[in-house]
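One chain comes next, on its own, written as structure tokens: the form predicted on its own.
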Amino acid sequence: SCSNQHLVFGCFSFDSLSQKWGFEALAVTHEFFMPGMVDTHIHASQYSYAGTALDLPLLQWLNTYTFPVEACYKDLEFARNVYTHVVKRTLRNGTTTACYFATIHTDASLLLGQIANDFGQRALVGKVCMDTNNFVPHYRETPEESHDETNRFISEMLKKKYPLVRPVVTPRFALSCSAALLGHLGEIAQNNHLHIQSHISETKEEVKLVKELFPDYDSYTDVYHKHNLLTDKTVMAHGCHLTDEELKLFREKGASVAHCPNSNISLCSGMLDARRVLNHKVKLGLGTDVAGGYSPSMLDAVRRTLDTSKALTIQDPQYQTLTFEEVFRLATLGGSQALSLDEHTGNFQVGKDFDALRVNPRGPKLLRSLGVVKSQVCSGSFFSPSLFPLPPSGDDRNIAEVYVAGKRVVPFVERP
């Protein structure tokens, strides 16, 4: 193993730093800070059954499991219990920023925003909008109800003036929304300068059905575009089957893709070619997509992103596999860019909020023989993959503290 005097921290040697700042070897701890991770797509309401019920393809899975469970959130005590658990769990896993889907229930969605604020998480929270659901009729709205309740949700949340929690306009996806509702939601987002989130091109079956429901539109992307839902504050989950022309439109409008590899594989939806998205210069972040994804950990999203890229390389040896540095960036700065929050968070650039994790690489999940971790942070952004083993083999037990906007939020402080 390396001796302390030969360590290099960022652009400086241990010796030069110790001489400049007057510390000795015994005072050095082999822990480090890294930027907080950004989950660009997670269904808070699905956390209660994460890790189960992954035996069906997407559309059947939604009708059999998801919609019946989400209907339960009219019960605010049920909602409070689940939402408290998911906010605490994601924070403990190092998610300093989360983009949440809630349910169609306005009061429960407002409650999720309150809980995220209470625990200090940076969050975008969306009341789900859907007026087309023939399979679970009791879990849908009329276009008028969705329009009015979305306005109420946005108005009441903005009145709270939470420092880090904002509403996001949330049509579930084109299959569950009428053209009239999509148009209303586009107007609401435009009039209030709000973020937008939805799903797109997750499965081939979904793409086919959208074409049948919206035959006068050029593509799935065009459906959102023509209803003013494709903007520089839009993040669309999955995108496994987007065409080159659709990605060009994403680039032109400044819209983002949330890559959710765990869910894509678990539900056999497809494998997003993240390299192709990046080559089109489309903003790209990572998402856990609980509960289609079975893990609420962004470290898992990092691992599954690497796995998917390697699987594409197995299929085509000429494929350019994503590097560790690229994927680490997607989980941090890339995610903040995808959510148009990169002025505030994503890395340690001077002037941004301090969203950070204090990492102990000698935690129980890692090989203690690794000794020390040398960081490559000359640019203030990234760590060397060969010497930074947290994503490949670490978990929440290696995360000692979590900070959001300079405030320590993990370990949790018990409230009276």
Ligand code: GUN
Given for the second form:
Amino acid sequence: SCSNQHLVFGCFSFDSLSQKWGFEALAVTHEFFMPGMVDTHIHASQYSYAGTALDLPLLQWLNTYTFPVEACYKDLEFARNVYTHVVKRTLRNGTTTACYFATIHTDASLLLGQIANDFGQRALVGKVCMDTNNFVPHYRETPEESHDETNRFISEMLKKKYPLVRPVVTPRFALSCSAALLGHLGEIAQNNHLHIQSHISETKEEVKLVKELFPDYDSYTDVYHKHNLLTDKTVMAHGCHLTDEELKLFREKGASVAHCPNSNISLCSGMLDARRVLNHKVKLGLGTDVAGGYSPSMLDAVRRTLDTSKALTIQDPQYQTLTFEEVFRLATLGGSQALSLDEHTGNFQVGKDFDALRVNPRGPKLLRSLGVVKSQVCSGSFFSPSLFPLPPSGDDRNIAEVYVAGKRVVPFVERP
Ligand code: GUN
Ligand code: ZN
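Next block, the form predicted in complex with the named molecule, ref. the form predicted on its own:
Let's see the whole complex now, leading with the same chain.
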């Protein structure tokens, strides 16, 4: 294995093995291990309609498609079916850690935790909390229900003693939560030292409405902060329209941003200036944000992050475009830091769990680049991250195996 300050790769050439054991060399050369990827923001419940409805801006999109679909998770069999598919699909695509939104339904959210545990995925799982919803009134809770069910969700989840799955306190966003509910959730998170996830400043319309609804607060970020929801275990999705003052507050509190570029573009929400977030020294990870984002693949999130950064460069040629190394880091170590799980995962540092992908760069999509890869990159046992052959054109067919905490979880083991 080799390392630099930010990235630690394992890279193995099997040439010597094939000579020694007489293996078919072509079949095994130049495979390597890379750290598993961390999806810092994904709605497991929205997987059922991913890619089918992206023709409305965020708030209309929520009311028209998202809330009616999420209401269906009252049905546990429906939930089991979708949640099994999303856990398997993300694992197969190299997501070793996922930070999930479920729905308001406690039992279905517990089921998502069980399914992630059964398939061996590291996960934060959130039962969604919301007491404001004028469009689909049967899909909301009272503040008391939300408080009590969140407590039940947390205690039931912790009782299961799943080694890799933890509950995360999940107010949907300020527009779906009364101040009373935000207060309850801040208190629960604080008393139990729990992770927190929500959305922030995704669209300008949302920011404007939050200002109107919470006129006594300095900013959108301040609404969460004053309710004890901005901590060093908080991850906020999007943040496209955060001000410098808000980013300073994020930095001060150790809270992080989940950059969800596919969703930001698909719903025409905005373009996060990731460079600005990094310059503020705010922790930053990447998220697929299924189903505002239509792809559950973190490699897609890598590509979209590069695209967004390049689009910002087109607007301003002085812009410091993100490099591939930086984006790859965001998808792995950056994500684990954003979720405050970097003690356990994110790279191959000694002492961390082995969350890894065995990559076969000879998968179908990469044949064209193989000449370059072979002659310039993989001729020795070290691997140059700047010529990393997977993300620009790779997909799940290039991921031969997935390991979480040292256990092989892909290919899937058939369970009885
Ligand atoms: N803001 C509040 N809820 C949601 C959601 O489900 N998806 C996205 N993209 N933004 C949100
Ligand atoms: Zn989201």
